[in-house]
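Take a look at this one chain, the form predicted on its own, written out in structure tokens.
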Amino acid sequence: MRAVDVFVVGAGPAGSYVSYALAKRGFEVFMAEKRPEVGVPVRCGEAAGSLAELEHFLPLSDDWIAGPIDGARLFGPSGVRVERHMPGVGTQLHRDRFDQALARQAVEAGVELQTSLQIDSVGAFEHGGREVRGRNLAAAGAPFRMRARLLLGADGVESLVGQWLGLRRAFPVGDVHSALQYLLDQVPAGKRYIDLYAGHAVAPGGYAWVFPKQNGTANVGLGVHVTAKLRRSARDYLDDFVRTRFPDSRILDVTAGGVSGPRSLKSMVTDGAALVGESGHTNNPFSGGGIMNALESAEEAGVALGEALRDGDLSARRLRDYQKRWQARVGRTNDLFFKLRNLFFRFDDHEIDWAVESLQRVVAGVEQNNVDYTGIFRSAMLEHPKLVLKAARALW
């Protein structure tokens, strides 16, 4: 049976970047992707960080950049809104091309990528490695076996690898939002802002979004809390939202899936294995966004796990250095966003309006380059007299 240094399950941003980082350190890396084509189908709003942030991970290319994001607006149920102008704060992507560019970068660094490879099980950590079993879907389901010193699960929101390793369970219903998104054309030109709409008439227990792309197109979608007592389906809510705001637009594409909003994992590592990206609960629990978080977790994994491989110590105790680095970089902030999520999505429409009004006042008093979003949200929740008690109980 063939053996490699590292076996990575999943060729999304986290899987491709951690594969690249470890291959650059001289390790033999095999990356398996169950889909026939990396990045397809797209299941994402496609908004990411600034060009400077993205260039840290991948050389910039017009091929996968759909335009800048210059700010954001949040609309409450009554129409009250908060607006924040931040030129170049983010980037709208062509996510399929972006994922493919990351995978190419990994392959060029020496990573072996195989698509249409379905992983079915992982073995225990024995004799300094783990056995991986699966099927080659492009070869009539031919059996596949490989052994690796280190196994990395980068298989996204569902993460069967994480469940097989005993590091996570299937999400409880309360930690998941059901999301549906349309790619629309003939969207009126305006500011290149991310627009978010909250309220129970729009998206019960969640929010709707409008992310501008190119040539009059935009990603328009919403997520609803699956435990909310919905009178209608998510599609009904989205169709109403589109008919009201974009009556002349056509639907060019449809994207559907689950968006997770869980707290941090107790452990992202075990002997000879670790979870990277959304499989390791790295996405932002409040917004559901995860592209930059996935890349950042992969970068921390590349450093810490690379050192562990070099030293020949793949015990859970040693691999925990990766989790410590992640917690210091983003994880602690995510834990506060988890509390904010549970607070905000329990608000009724009046409380959402109060929160938006409070955000408006707080944002007006901070500098444009202030990106301490958790601090801004927390200050806003405690600024409104009618929200103080509820917020204080949730945030501390």
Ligand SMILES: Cc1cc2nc3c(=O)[nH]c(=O)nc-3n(C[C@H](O)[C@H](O)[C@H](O)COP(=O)(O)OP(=O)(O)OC[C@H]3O[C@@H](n4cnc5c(N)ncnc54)[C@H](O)[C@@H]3O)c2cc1C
Given for the second form:
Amino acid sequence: MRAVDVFVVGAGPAGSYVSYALAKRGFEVFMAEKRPEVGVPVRCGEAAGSLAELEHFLPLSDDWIAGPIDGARLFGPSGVRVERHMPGVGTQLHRDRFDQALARQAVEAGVELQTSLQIDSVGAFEHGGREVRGRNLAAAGAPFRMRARLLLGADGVESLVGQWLGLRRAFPVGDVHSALQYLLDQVPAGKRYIDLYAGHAVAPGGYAWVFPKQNGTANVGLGVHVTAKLRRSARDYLDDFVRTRFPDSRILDVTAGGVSGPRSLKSMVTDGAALVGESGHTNNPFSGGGIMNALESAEEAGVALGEALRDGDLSARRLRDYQKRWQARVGRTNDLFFKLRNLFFRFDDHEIDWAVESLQRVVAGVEQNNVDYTGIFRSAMLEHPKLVLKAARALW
Amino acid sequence: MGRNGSFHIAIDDVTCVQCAGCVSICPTEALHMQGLTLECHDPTCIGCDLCVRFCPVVALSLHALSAPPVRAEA
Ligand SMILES: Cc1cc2nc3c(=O)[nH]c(=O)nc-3n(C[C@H](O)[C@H](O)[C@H](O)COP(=O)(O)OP(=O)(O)OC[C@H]3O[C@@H](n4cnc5c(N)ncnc54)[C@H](O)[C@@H]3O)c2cc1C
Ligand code: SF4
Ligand code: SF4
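Let's see the other form, the form predicted in complex with this ligand, since the form predicted on its own is already up.
In what comes next, the whole complex appears, and the chain from above leads the way.
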């Protein structure tokens, strides 16, 4: 049986970048992707970091850049809004071509990529490695086996690798938003802002988004928090949203998905294996955004796991260096966002409006170098006494 | 919660957009993607109904099998 240094399951941003990082360090890396074509179909709102942030991971190319994001507006249920002009704060991607460019970068660094290869199980860590088993879907399901010193699960939101390794279970349903998105035409051009809408009538426990793409098209979608009380589907909510706000637009494409906003994993690593990207619970728990986080976790994995491979120590204890680096870079902030998410779930519409108004005061204060936090706290105490209790429950 | 083997998940192939969202929350790995296609391994399903409530486009329905297969006596 063939043996490699590193076997990576999944060629999303996390898989491609960690493969690239380890191949550059001289290791033999094999990456399996079950889709026939990397990045297709797109399951994403396609909003990512600034060009400078992206360039850190990949040379920029008009091929995958749909345009800049120059600011954001957040709307509360009553229509109150906060707006901030931030030129180039983010980038709207063509996610399929972005994922393909990342995979190409990996292949050019020496990674062997096989598409239509679905991994079905992984063996125990013995004799300094693990066996990986799967099927070649392009060849009538022909069986596939390979050994690797290090196995990386970069299999995204549907991750089963983490479950086989005993590192995680399926996401609790409350930790994944049920999301649907339409690509609409005839969306009034205006500024290149991303618009977010919160409120129980629009998207209970979540938010709706409008992310402009090119030529008057936009990704318009929403995610809802699935609870026992939820009576309507994401599709019902999105159809209402589109009917009232974009009555003249046509639906050019439909994307659905689970957007995870999870609690950090107790452990992202075990003997001879680790989870990278969304499968390692790296998404921002408040926004659900995961592209940049996937890349950042892959970069930290590249450094820490590269050193472990070099030293020939693939014990869980040694691989934990990766998790430590991730925690310091993003994970600890994510833990705070997870608490904020739980607070947001408890908000009624008045409290969401209050939060938007408070944010407005913060933004205005930042612009004048003078944020009135005491005033905001006083308004919470006087106008929304329950908020303090809710915050106490969610945050501590 | 029910017993394994007493349920059937019907996937409406026309409505399902193969987004794998339901796979991410199925507690038993009954739901899985075969390449780009969603499949359900009914004998593993415990009838928790989470996937049905989760699906953004309402492509799933849960059916209790009225007469679960009984092992024939030897
Ligand atoms: C509707 C929606 C909108 C979103 N909008 C945004 C947004 O605007 N901005 C943002 O930052 N994030 C957004 N996200 C989240 C973002 O898409 C993910 O966080 C990101 O894709 C995670 O990257 P990844 O590399 O970890 O996983 P993925 O990109 O999911 O890649 C995993 C890969 O593994 C493959 N795979 C899985 N199992 C196997 C197997 N057994 N064998 C072989 N291959 C396998 C999959 O086919 C896939 O290609 C959105 C998500 C959804 C669903
Ligand atoms: S969540 Fe719905 S649309 Fe997505 S794969 Fe499951 S059944 Fe299909
Ligand atoms: S009902 Fe529950 S166990 Fe059965 S397929 Fe759906 S989520 Fe999985």
